[in-house]
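Presented as structure tokens, the chain that follows is alone, the form predicted alone.
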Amino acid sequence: MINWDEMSNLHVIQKLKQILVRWFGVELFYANEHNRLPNSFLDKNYRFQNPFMKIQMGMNYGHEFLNSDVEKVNDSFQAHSSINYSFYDSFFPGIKGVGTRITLEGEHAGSIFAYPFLSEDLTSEEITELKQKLIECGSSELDANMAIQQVHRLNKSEKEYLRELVELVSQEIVTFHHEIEKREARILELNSELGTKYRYHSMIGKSKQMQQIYRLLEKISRSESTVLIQGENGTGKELVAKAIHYNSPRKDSVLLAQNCSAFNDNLLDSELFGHVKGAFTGAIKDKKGLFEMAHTGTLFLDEIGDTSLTMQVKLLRVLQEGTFLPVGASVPRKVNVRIMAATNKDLKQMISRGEFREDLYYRINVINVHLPSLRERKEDISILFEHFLEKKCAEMGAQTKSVSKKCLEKILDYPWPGNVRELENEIERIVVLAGDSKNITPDMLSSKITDFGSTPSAAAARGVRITGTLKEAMEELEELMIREGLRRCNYNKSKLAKELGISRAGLIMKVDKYALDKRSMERSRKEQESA
């Protein structure tokens, strides 16, 4: 996003400004990809260059008619990817201005203005239609006629003049950008090596949640104590598993690894313990079981919540006394074997409710590492996406490609319940649609990802009243669709108008009336936050 307030503050920027202010007396000024004003134009105390500018944004709704304009021309540029600019009629008839397009790395980041100027072939009548405009929107007859004598007239050629110093301006927006963008590449480079604090072993992540983790593994990693790794489904307790092990005195022997549920009982005691000849039928040779297999290292049991209760009690025997009798044998066997236990229960509540022994818990609780879940470390997600997308690139041998801010804005906001998992899933399939596309774009994710959030929430629509009268239940429901339609929209009152299917005047009377508009939520946030 584009900071208006110091990009104005750039030179170049502020001597482009006094040249149009001098030659033109228009007011410049910005607007974002979601048509949104710098707060700084929208002050109260801004001083403004232009007076009929001066007039126009002291009026009531001064800044909803100069947003109705910004959003006209944002639509034809959204619409239409070939135009960079564009002449548009303002709210005030007579009233014109100029807006020029801002791309950034090939999409649309907003729209510089210059306003206000009319035609040298404006008549008497549309001046007098003008003037009578702005006494009915709110200005004395004074100020008006004082706005509109100050405001230029312009002939074919200075409009040209005037778009071309307007698109300067954007060009020097986008110039001082690739520019920063250079340095910050470069300072990437020079200092790659920081980056091996945002990694552990095969883990990612530079959230304060995912620093915390490494800090515990260093320290665990050279104990010999047992850890249970707690977390949902697909955080990466496998990994954190195998960190823990290749950085211990273990390293050097192997690591296995087995989900508890996979199995019933009778082939997980097998699979675990082992087998002698003549146990069971099909038991026609001896096998070790896992834990005479990792004698020396490291044994990870995975969704150990899963066992019963008469497995728990074999695997306390092991971690208690470091013995084990395979099935079908007499003679218990010894081994030396570090274990590492992981779930996504609560095994708490399964004390409580009976399902867990308690002395177990204790046993493979000496440490606890908690994973937590993808949403709970959002600051993670672009630096995955990289990693992810870098790697699936490579193994399928497609070009390395790059993802757009929009695409990425959708996957920021996706909650995803399968955790890094389902975010690597997700990314090997969009390599695979991409093809030899160099840009991933929002239509290439899953319906699950671009349609969230796209509808109003069940709790939200569950709050509308069935009591009470039916004025009241109304007016209920239809300042929630507007609540909920402005932040679907973002803020795009034209286009709201047109999804309510009512006039987008009526629309602006509706929202001061529920005081829906962004300053007055904002406002309410803040006391609220204070109270």
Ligand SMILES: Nc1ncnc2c1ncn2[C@@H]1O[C@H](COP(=O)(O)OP(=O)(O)OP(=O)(O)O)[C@@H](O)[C@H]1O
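Numbering follows the first chain given and starts at 1. Think of the rigid core as the biggest set of C-alphas that the two forms share within 1.5 Å after superposition. All of these numbers come straight from a predicted model, not from anything done at the bench. Compared with the form predicted together with the named molecule:
- Shown in the overlay between the two forms, fitted on the rigid core, is a CA shift at Ser119 of 2 Å or greater.
- With the core held fixed, Gly106 shows a CA shift of 2 Å or greater between the two forms.
- Once both forms are fitted on their rigid core, the CA atom of Gln209 lies less than 2 Å apart between the two forms.
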Given for the second form:
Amino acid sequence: MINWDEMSNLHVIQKLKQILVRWFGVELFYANEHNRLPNSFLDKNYRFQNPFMKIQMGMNYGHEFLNSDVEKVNDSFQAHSSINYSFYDSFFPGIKGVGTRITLEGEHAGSIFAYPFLSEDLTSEEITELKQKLIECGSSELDANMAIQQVHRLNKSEKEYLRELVELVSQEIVTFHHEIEKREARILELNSELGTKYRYHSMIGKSKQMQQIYRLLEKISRSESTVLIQGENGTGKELVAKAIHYNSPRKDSVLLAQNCSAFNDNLLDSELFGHVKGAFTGAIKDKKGLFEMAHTGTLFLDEIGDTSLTMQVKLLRVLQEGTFLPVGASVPRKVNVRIMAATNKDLKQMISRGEFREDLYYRINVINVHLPSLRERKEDISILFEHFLEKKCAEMGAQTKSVSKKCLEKILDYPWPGNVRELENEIERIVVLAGDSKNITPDMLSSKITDFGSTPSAAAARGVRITGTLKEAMEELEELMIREGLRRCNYNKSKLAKELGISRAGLIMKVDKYALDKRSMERSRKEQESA
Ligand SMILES: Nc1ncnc2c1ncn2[C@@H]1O[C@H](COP(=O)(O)OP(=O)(O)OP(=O)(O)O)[C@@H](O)[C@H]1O
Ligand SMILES: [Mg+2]
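Next, report the structure of the form predicted together with the named molecule; the form predicted alone has already been given.
Every chain and every other molecule in the complex is listed next, the one we just looked at coming first.
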């Protein structure tokens, strides 16, 4: 329905109002879809511009008189669906007004009034009658005379002009109402567009990093390529695998997952590739492996960084040739499976240490999804918090809760080494602890969170100085790093300089400054021993 307050404040309506006052001396007002006058009219302090209105509304029943006019006009609108305006005689004899109706989608939405005016052919008897009525209703004779004098007397064409302007006001209101509706619909639409960006499948996150991931996942889902999902523990790797599968053309087929670190080589072999009857003791019948069961679907190899080199060779063969050999079988089988793999390990580093096959890495890393840690996208913490809070409260049948600002600050400060999973667990704990209380306050948080950064002991325990000047602290740290570094690198200054990212000459100067060369160190050790 029409937002009348908003309409009354529109510049164009204000302007038209001014014109109506200046040219015709009338007050412009509305009645809503229920034919009610604005509440402001009931307020004793409302300032009517028109002197006649001032007097009328100052009367005990002035408001009622106006209401009865409004009802009368609306009755005539109801009785004659084809008319859009009505010149009417008000409660006060000779005083007239004009009302126009507003219809939205065939429904009565309100009416606009311009009031009061007199006809130019008013006789002196009629004026006397009006004056008497005003006095009867509580006005003084002086006021009544003044008010009547100031009411404009309009001729026929002026009345027509007045009607046109009032109709214009109605039209403007309808137009603006539609504009506002469109604007609101657009806002809703934009919000829902934004809404989808706040989540993808069951992943939540509004950070730039997550938006990029959503866009990437959108593209990946449509392709058939192998995907490698990397990220720390609890960053949502499994969630990504599910999101990709369930948005892909394979969504109607299965998604099977295997945690590669859960089994030893033999068992994993049989899990993935199956075995034939008699392949080993206990293999009493043929068993289908996951590769076969995932035919036309997706197989998710979780913790792929934990597979042995022998297993890696077998996996490579499936990826290269689409064939595999069940344990104990002699004829390879063919499958059509999309592979996704995940790990929290640095596979590149593993390759350099000879622990992961480079050829397998390139086979699985066709598309790489790297999930950022929670501390790299702190802006997601509060919406994840809200999300889990709502979810956990609902799951546990607990009352909905809100989180205090102070509490949220603590949560944001904490580095969340266990990422989203740790956050989720923390919230579950909070919901249990909070019981019936509606507000979540810092005292309900785990001590690891409340203590983080706030107690000197945390920093001090790590041997970091936290008082004194910054220069002193930096020097202390510099000395400590060089001392430890020298020992670790067996006093190889070139190596340490490289590690520390400074020049060898720079390191030598610092070693000298802190008397950390081998000889001085040994001397001071001996001194300490003899003391
Ligand atoms: N972006 C996210 N939105 C909502 N929930 C998430 C999000 N990321 C992770 N989670 C939730 O956090 C938990 C851990 O996610 P998931 O198991 O996918 O992580 P992971 O990276 O596979 O962890 P791990 O390395 O330990 O296997 C799950 O309960 C998951 O629902
Ligand atoms: Mg996982």
